[in-house]
Amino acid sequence: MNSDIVVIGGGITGIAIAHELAKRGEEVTVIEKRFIGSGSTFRCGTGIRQQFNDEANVQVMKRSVELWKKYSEEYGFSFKQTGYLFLLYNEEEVEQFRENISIQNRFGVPTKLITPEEAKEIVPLLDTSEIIAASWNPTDGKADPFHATTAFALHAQEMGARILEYTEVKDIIIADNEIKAVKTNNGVIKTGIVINATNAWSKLINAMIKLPIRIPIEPYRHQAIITQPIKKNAINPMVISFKYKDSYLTQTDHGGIIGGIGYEVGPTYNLTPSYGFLREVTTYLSKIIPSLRELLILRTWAGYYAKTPDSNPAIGKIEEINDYYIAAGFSGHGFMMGPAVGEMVADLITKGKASLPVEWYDPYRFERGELRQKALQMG
């Protein structure tokens, strides 16, 4: 088999890249060792936000939200702009979020600081007794990762992309610093361009090509829960509390509460859920909304945060090997960033540059010791 471009990894990142390349008329093949979304995408917390603490992530996420809205309307999957509500408990937090809001407003993101009373109007179940303010952006939201990723994949295929599931990369064949082929358990694909979009597994793919630079990406286990359903529209936004162990929670379309905390284990590829997480998540989420303590937990599961030292991904071309690209290390932000990353990587391949600030995610920054400001992260 021949393919001009091979994307390794069938999560939202790889699928979005393939979708954008196919849309531009490129011949592209996605290789996924299990089924699409099976790595981290289908395990994510559904949130999509523009409330970051640096200019690059705000710009990228503003564009990503535009694309989430556009494609949800065109393809018919669920994307709801129900907002993100960050609960603030002290003056230090308020001051930091004032700075964040200033950056966001500069790029047209309509975040504002609101009072505890206004926060309670948005989520009446909140315990606001300790809150002194909140950061609110109604244009943030959430999407169904199953329907969304599947929709992008189906439309990518309609535009000519190939998606090979249950196909595992065994080696990448390189001669004279040029990619010649990708060897899989199902045969060899001749290609000249490879994109590593495997996130938690990216270091394994990098090792195959003996990557000449250090890109530190490690997999960490994070867990989440889903509760029994409650009355729909009781908790529409994603609610965040850094005070209570970086907690997040929101309500799904089915009425259950999905949530998690900053309970991190790793580096590891072990996704076995732990009782310690269950004990802590029930304690902390109940601090935010006391009535949650009455609910039954239906299920808990684990997924990966593929983390870099500054919680920003590595996106770009590796100059020493033609043509090898990486888009990995999203540190819990891969799902929300997916459509914009698809555009950025497609721009790099087809135009040699991107309109969005992809240089912020420069894979060489670790070698140079130029870490970015740590991206705002929870759960």
Ligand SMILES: Cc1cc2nc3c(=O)[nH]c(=O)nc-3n(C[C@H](O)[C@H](O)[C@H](O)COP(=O)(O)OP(=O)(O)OC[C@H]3O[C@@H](n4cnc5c(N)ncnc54)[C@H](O)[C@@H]3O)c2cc1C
Given for the second form:
Amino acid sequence: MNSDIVVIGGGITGIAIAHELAKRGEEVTVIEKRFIGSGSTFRCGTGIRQQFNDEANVQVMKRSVELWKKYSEEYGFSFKQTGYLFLLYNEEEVEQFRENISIQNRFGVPTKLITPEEAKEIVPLLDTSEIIAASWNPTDGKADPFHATTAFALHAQEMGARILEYTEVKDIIIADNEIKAVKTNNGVIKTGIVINATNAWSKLINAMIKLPIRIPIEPYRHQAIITQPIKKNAINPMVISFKYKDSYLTQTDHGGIIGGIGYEVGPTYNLTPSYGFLREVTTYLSKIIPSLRELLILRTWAGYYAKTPDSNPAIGKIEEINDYYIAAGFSGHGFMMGPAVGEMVADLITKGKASLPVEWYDPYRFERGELRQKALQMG
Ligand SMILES: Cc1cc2nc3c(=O)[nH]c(=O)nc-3n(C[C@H](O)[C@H](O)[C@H](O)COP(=O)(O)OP(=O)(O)OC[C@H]3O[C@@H](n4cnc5c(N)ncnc54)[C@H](O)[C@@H]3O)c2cc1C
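Show the other one: the form predicted together with the named molecule, since we just had the form predicted alone.
The next block holds the full complex; its first chain is the one shown before.
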């Protein structure tokens, strides 16, 4: 089999890249070792926000939200702009968020500081007795990762992309620094261009090409819970509390409350959920919304945050090997970035440069010791 471009990994990142390349008329094949979304993508917390603390991430997420809106309308999957509400408990937090808000406003993201009373109007179940303000952007939102990823996959296929499931890349064949083929458990695929979109597994793929530079991406276990469904529209936005161990929670389309905290274990590939998490997540989430105490927890699960030292991904071209690209290390916010990453990587491949500030995610920054300001990570 031949393919001009091979994307390794069928999560939101690999699928969004293939979707954009197929749209531009490129011949592209996605290789996924299990099924689409089976990595972190189907385990994520659904959240999509533009509330970041640096210019690059704000611009990239503004574009990503435009694309979430466009494609959810065109393809008919659920994306709702129900906002993100960051609860703030002291002057120091307020000051820090004022700075973030001014960066966001400069790029047209309409975040504002609101009072506890205004926050309670948005989420009436909220306990506002401890908060002094909140950071509120009504254009942030959430999408269903199952529907979204499969919709992008189906439309990518309609535009000519090939998606091979239950096919695992075992090796990459290189001669004179040129990629010749990828070896899989189902045979060899000849190609000249490979994109590593395997996030938590990316270092294993990098090892196959003997990557000459250091890109530190490690898997960390993060867990989440879902409660029984309750009345629709009870908790519309994503609610965040850094004070209570980086808690996040919102309501899914189905009605259950989905949420998690910063209970991080790793580096590890172990995904067994733990009792310790369950005890802490219930304590902290019910401090934010006390009536959650009455709800049944239906299920808990775990997935990976593929973390870098500055919580920003590595996205770009590796110069020493023609033509090897990486888009991995999303550090807990890769679902929301998916559509914009698709556009940036397709730009790099088809035009050699991107209109979004992809240099912020330069894969060489670790080697050069130029870490970015830590991106807002949560959960
Ligand atoms: C509990 C939890 C909550 C989260 N909440 C949010 C949130 O609210 N918002 C947000 O934006 N993000 C969130 N995230 C992060 C988000 O899930 C990830 O950043 C995102 O899904 C990464 O997508 P990906 O396509 O890069 O990686 P993945 O979805 O992990 O896809 C990588 C794929 O590569 C495949 N693969 C690996 N090795 C090979 C191989 N050798 N051959 C072929 N295929 C291979 C894997 O099977 C996998 O499917 C959360 C994550 C967790 C765990």
